[in-house]
Amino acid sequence: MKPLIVANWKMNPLKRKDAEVLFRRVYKGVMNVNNADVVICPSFVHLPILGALARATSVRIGAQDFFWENAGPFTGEVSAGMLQNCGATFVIIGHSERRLYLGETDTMVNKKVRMAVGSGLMPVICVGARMRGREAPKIIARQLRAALAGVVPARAQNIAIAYEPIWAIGTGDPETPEGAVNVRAHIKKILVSLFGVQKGGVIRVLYGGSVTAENAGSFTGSHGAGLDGLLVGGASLKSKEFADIVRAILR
């Protein structure tokens, strides 16, 4: 399967002429990459026109975040729908900064995830503890195995695990690619363990957490730590940053 590079913008940039013109970098940056699936997620305003936009290119497009149901009186929510009509294909859960300043819970994030699988987008499902320790495996079973609680393992196939130690987002202080290896090893034992190995087996696992050009290669391929691919943050907004950092994980 080919490793997956998720670009998270957050609530960046500020115009709609900006996005459209980072976006384009960006796709000048991987045009030409054709052995990884790369995904832009910006913002729910930005999402109609960089979805216009990426039809035309092999970049896909994503988004932050959704509610769990199709359509009712949820003032200011989003629908898999709304966004499947904005072009949409993947979506990111359960991010850190959600749980955080917005206080999503586990349960939150079983629906979303159910929705998710049950609409056709690809949800992109953060896990990761606050801070570094023995506990640290423990949280993100906990947040693994409450995610995917009620999936099917015949839904399973296009759900990826987006591994984000909280300590290490925006912080310049990343995790290490022996210990990112052995996170994916822990995630991959409970995927295993939920829906086979056939099913379970092939869920790609990403790394997120102060990635960088100059880091990325570390985490993935067959020179790194094996995972399948990142998901970044502030990097992605800077457009040579992240083409370089999608050929980084290629080399």
Ligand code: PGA
Contents of the next structure:
Amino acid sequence: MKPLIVANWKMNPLKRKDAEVLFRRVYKGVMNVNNADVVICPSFVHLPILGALARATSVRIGAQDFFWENAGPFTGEVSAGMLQNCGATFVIIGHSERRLYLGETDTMVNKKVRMAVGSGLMPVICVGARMRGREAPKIIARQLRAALAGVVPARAQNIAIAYEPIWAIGTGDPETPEGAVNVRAHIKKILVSLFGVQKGGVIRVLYGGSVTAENAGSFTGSHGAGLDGLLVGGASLKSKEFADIVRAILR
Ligand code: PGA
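Given the form predicted on its own, corresponding form predicted in complex with the named molecule:
Time for the whole complex; same chain goes first.
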């Protein structure tokens, strides 16, 4: 399975020019990498320019969110088709910051997942508990089952799951590789129960939360814990560090 590395730029950078420069630098750092899928998710306003720049490269573009309808009276929202017209092929869904600040629920996440798979955008579905402890696997199972309700097995290979424990996001306190691999096994079990061994088994499960160039290789790659990729926030805004992360997981 090709590893998937997703850069979540969140609400950064401020200027379009800076987004362009960052994209060019990231591309320079990863241009010789062809055994991994590298995806950059900028803000909506930088998507058109980055989509155009990425067209001639191996880097793919994703959005950080979208809406579950095609068109209509949905003030402030952006559709899957609009994203695709800008060159996006991926979309992050259900990030904990959206669940926390925008009140995104499991039901809303599910509508977005179904719209994404129906329109050919690959969703990167984020799951993870607020706290460490015995409740965490139950919370993850609930989020996962809710997100995937109504998705048919035939579409399952067009999905990726990101395990992002909320306590690890932006804190400098990442999950341990052993912890992440246990959660991956838990998630895989649920995926297989929903979609069968063949279809569920090919879904990539990423880790996200305080990933750095230093710890990336411990989660993925031949010496790592066996995760299928990474979702990178803060460190993806530093082009050299992000390129080092991509290289670390290919070692
Ligand atoms: P972080 O963010 O790498 O800055 O912890 C990860 C994420 O929120 O996707």
